[in-house]
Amino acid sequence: MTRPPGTRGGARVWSATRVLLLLVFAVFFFLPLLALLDFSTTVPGTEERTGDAWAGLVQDPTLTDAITTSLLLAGLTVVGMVVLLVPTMVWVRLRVPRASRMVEFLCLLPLTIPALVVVVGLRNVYSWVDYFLGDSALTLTFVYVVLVLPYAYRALDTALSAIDTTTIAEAARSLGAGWFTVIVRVVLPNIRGGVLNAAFISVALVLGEFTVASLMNYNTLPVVIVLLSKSDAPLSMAASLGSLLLAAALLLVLSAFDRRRPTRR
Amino acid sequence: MTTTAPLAVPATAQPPSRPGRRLRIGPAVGLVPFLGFLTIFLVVPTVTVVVGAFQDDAGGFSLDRVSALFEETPMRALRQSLLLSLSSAAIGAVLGAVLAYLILAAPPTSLLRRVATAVCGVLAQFGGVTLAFAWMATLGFGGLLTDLLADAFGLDATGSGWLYELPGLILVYTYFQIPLMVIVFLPALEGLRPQWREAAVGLGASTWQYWTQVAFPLLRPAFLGSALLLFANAFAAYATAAALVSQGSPITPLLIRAALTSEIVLGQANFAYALALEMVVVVAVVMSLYAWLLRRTSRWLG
């Protein structure tokens, strides 16, 4: 994309307009976040500054429980997603390429079916899940794996397309590797960037997921944040901003990983 | 781990490792876990919703639930939902396209470009609850901007409560629609080759002519496709509205919540099936249009 050709004055006007517009967008996006910070550090009534709400993040037992639950869910979802998706996608590429369209369609399906609809229809399935695994918030992992499928699929598909899966798998097989070894020790290390991408987006999605958890009455972080807003507004505001910053931090960690990869080789 | 490879040799050296010689069904078995999982946790719930919408309370076939969709409350909720999705998608698409263009003017490796795309990624994907609270802290009772406006212009410091109604929802939805638009529309804008502009200018076109006769027509399918995606995104969104509006159900997703949690009217929970079916139909129509537009776009802009 090049700057529109024109007179020197025209170019200057254009770049000034650009900076101005970008500033307007920046204000629009950062003002609410600033307001969150302001609200969470202000004592209601008096206008004093305090860090109580932020300290409460690690002290309030309801909140710490919810944070633990959400982090565990995020971890389990990543594991579930990788275990389910990576072998399937590798297998499709190597052995059943005819099924690739169908697998892609199924993976992208959750974009078309709102999470809310899945919740409405889940009651029967979950009465069985609860029967076998007990009534725990961690059973949400199953639904969450479905919800992250479209994003995880795209990340993994990009990574798999970048390597010559067939050749390296055949090489490993001809050297005597079993399918487990091919997938875990040969293909997986080669698509690490894609797996990390998929993992990050899954973690961010699970940490922020509210629809399923709240309608199935499990106390994950976002659900508890909404509950808390009725009794302790500054605390819930601090937790909101905290979870957003956590997601942003995860993204930074990921991009650091991504950039380190080529230099290491 | 290291012992698995040698151990696997005898097993895999057998004829089964030769592809194509075995029964056709062989390799497809590897897909069973994936298909089974998706059947249980995606297909069964969806089928449950579709079937449930056409049943009566005793389980027999009935059109009662579907026809209940055309009563006043659900119709009003649907109208509000469509209005909210349409307006937030339209505003988000236009402003998002502008922002994408502004970001694109910076070189690909610049700090601005990287920060902007990272911020957009977080804001577009991350949970609606946070965004709802951010706007409450800004424009709600005692919010930052509410207080500032009250001080500056003597406006009502308690706020008029519009944030918790449809106009407020449109504003808050726009906040996550713009970043989403940037993410999905940026690749299309990037696909706009500088050579096309050079060619147009070489043939004597003005900047205005280039945009109206070359760039806009090329970008139109991608723009409309992205706008449709935004529409579906807003229509299916639940968290932001649920966190913002604690009572009443102005839009369809909140009506589903009311139907699911209602303990007053018996049999209301089953009405959620019909409402969920309504959502599937709307989103499915929009997404098929999106897929169709996407196919048209990929001809020119990759």
Contents of the next structure:
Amino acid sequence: MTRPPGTRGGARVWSATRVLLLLVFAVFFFLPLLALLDFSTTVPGTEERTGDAWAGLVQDPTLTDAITTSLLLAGLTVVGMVVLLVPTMVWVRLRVPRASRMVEFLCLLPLTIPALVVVVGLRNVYSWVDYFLGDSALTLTFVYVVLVLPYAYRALDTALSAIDTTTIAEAARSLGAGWFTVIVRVVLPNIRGGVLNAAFISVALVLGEFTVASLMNYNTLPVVIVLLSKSDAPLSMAASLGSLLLAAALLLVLSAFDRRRPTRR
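Now show me the form predicted alone; what you just gave was the form predicted together with the partner chain.
Below you will find a single chain and nothing else.
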């Protein structure tokens, strides 16, 4: 079969275009990171290099506490999102499919409400939360679970739409499985990719969320980075770059759980 004229030249142009776009993307993405690294390792006023700012990441107790708090918030938010959203969406699909529109509307509602309005609205609620659970930054988990609902709902809805939830649930029920077994041992393993995607988004949102934590006077990692920028700019830049690397490492760890076993032929 003869190749039509111009095909080889068009492929070369397309290949060169892809390489050029990748280079542009690499410069756009990595140049600010390199600038952060350069600023955080340079002594102000001189050209000397130092690692004092990076050493300060583990020596500053305020920063280490903020890192611990943000990591705990990310983990608790993922657990809360999965516990709240997965059983609800599975139950609605199996038992009350007419309510799916209402659940979707409620999950997407936080997108339309500004963070300032959320904080003002939750002020009275959090007076009771503080009374029962104490004035801890970890109580932000309740707010963060609400904030990640729009993104987590889309990831889980796509995963549930890719499987025949009704058939596999009825098959499990016919074999004597209870609803807890159906959700945890039958449906959940089949939507593992969607759950991990929702966890990706939740971790990224929690590690970068600033407005709500700042307005509610809690020292999470983004809030402490902004406060440090007013007194120690190199340490603030090192913390910013470190938080990005930390988020990337967490996402890589989560993606490792999504590896499929190779199929044998």
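Numbering follows the first chain given and starts at 1. For the two forms, the rigid core is made up of the largest set of C-alpha atoms that agree within 1.5 Å on superposition. Computed from a predicted structure; not experimentally measured.
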Listed options S161, R123, A233, V92; the one at the hinge of the rigid motion between these two forms is A233
Degrees of rotation of the smaller rigid part against the larger one between these two forms total 13
Once the two forms are overlaid on the core, the CA atom of L31 shifts between these two forms, in angstrom, by 3.6
Core-superposed CA shift of A16 between these two forms, in Å, is 7.9
